[in-house]
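In the block that follows, a single chain appears as structure tokens, in the form predicted alone.
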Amino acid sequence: MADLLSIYVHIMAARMRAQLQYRVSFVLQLVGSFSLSFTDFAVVLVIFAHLPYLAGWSLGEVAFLYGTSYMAFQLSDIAVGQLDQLPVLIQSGDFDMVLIRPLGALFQVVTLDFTLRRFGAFGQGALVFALALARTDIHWTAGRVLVLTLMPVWSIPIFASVWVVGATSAFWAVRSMEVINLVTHGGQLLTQYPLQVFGAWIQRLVIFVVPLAFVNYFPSLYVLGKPDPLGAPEFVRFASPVVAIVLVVVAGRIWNFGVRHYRSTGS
């Protein structure tokens, strides 16, 4: 693990290097993230901009939502983000020298790129949530400043999971990239708002299906101190960790089915 680890420094900093090479590319490419983002974000602004409450959150609670899910996305998609490619390695066989090579074939494939570029998007999500702070009065203790610490150490695992389901499907769909963006970037709309702005069925789609719910929203509840609309029991507010576990283990097994059942293009 320590040897792959290394590795994976090493490759990350070689990819950094190689943007850094022209810095006014990156410059430019990090700003234009950033502002880029805020269109994400004006959406909120302009629903309340004509209402006070949204589902009875108000808009700093509603900005916490989304600053907490808009950075672990970012950085999940650094991570993970380039697994969008599989459809194109498989399609052009080129997923063939992925598979003889020593390192694993995600190892491989979530290596092959490093966009630093997502930083911007990061830091506006980042600013979001700061003003979210300092508009929300939180009543702060030892547990919710805990839970508010961890909650990266879920969300993104969580995160990172459904993106490795999502693109497993390339491995039999040939247009894969819909469905990819279905649950990762439509997912990461979804963990933006409270869960009952939404339909019964979406609701259960994402408690437990794909369990979005437990990024932010149930720990959200308990570290901004608002009672639960939908019921649930108490002890879900903190079954985010249990649910990221099982998501790694369910998604590393997925994978491997795929690549097992992997065929090539015949060419």
The other form holds:
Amino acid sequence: MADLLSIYVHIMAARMRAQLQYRVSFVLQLVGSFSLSFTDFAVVLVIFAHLPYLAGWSLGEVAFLYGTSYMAFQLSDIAVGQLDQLPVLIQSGDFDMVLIRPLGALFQVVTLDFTLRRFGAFGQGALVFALALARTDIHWTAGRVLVLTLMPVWSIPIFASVWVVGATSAFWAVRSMEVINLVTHGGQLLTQYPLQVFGAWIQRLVIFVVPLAFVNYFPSLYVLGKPDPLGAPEFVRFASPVVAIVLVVVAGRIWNFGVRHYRSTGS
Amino acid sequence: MAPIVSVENLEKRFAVSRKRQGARGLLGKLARETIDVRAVDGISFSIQPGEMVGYIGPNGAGKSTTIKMLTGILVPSSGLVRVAGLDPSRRRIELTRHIGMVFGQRTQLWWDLPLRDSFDLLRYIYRVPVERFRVNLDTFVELLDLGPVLDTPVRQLSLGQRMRGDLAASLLHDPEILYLDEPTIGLDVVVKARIREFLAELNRERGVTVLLTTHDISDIERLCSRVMIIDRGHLIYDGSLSAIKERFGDERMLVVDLEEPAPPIDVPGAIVEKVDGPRQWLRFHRSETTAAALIAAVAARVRLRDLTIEEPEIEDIVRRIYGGADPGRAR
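What I would like now is the form predicted together with its partner chain, since the data block earlier showed the form predicted alone; can you produce it?
What follows is the whole complex; the chain from before opens it.
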């Protein structure tokens, strides 16, 4: 494990050096990523230009969801976003190269590239989150501070696990890019808004099937001190760490299953 | 000595789904059937440490499938494989430390990083001790003349430079076995020569076992004392390169220069392949006639000035094998 971490750091450091060599290009990408991602938040602002509340949530509260979701998602993207390339790797046969090195296949795929520009979009999320803190009147308790600071600990693994599961489909259907995008980027959209604005089946989907509601929705109810309009029991607000652990284990199993399938069919 | 690679009755079957014949349209999409394709159909061989073996065969014959099973990328359908004492399909990650692999058409280097950084990362990945790494890197940089391009990002390298970089990268962790898949494809003569020299030296100095697939028979002529030929999943030849001629090359060519141009000579046991002025090429089969009998027969019909007998080129023989013409029986 310590070995993996040191290899990870070395790969990332080499990548950063390589990308920072083109300083102007890097800054432009960063700025581009930052500003482009604001169009997402513009949608939220447009909604609140017409409504004081969205399904009982104020602008500051929605911004809280949006900011926490955005930051977690961008960090997940930095960590495992390279999985989007898996169909290409399989099609070109380059996935074979991954199997002849003394490291796990998943580790190698996610470290194939490292896109620093994602920090631009992360910055946008952070800015919106700051706005949320300014606009909401949270009654801070030790518990709430704790839940908020620990949020990345489960939100990133949950997003990353969903990403891994989506990408694993590439071992069966090479043209599965759309599937991967649907569950990752699509899933992220669902966590930017209060769950009540979506239909009942989507709510069930993100609670029971692809449990993205545990990324930030349930913990945010606790931090913001809001009653749950869906009437979920109190403990659900604290279930996120457990959900994350289960999801990571399940995703790991599914990934290994996919690799085994690849190694028996070679496609 | 115990073999470093041993393969017994190795098989790999793929289930390929095909449209059922005759079925069309929507019904055709549903009416699919699975066909079992035997990519590798029961092959056996073993390789001793320090051997350099050429592994050749037409496209789709099962070369890469075999190598993928030797590396643990693919799991065999049946049969036994041992590489460096390990079962590749079960102990793939452990095995990676014993093997190096170079694909002519792919790279294991990091596309956007300077060559030096790629080497450095491999040092961490394979946990090569610093001392050993230095020695290896210096050796390979010198032998492969990589000094001038060490700080160039891989994507800016020429094919020849990248290939040499890949070779060095595959050897930094001191593998005992090196698999090479078309290592000279698309390279110019000078680079090809350099790479062959390097491989010969590597084998001589370090005793690295090499298994080489290639379409360039001259790679094998320069490097390999042993050749295995695979065709449609079967190993049809395993022996020395020169013995290929005896096994498959029983056709020879008698080239005669006549005093004056003549119509194609009609002699039993030989076919005139080509006529060019006073020169004629007669192809004959060793089993049907001897060179001496043929020359006597020709001399009885026309006035000869000069003659030569041409042995078939190995490349021609292999090409005929590839072409599917049955060059002889499998063992």
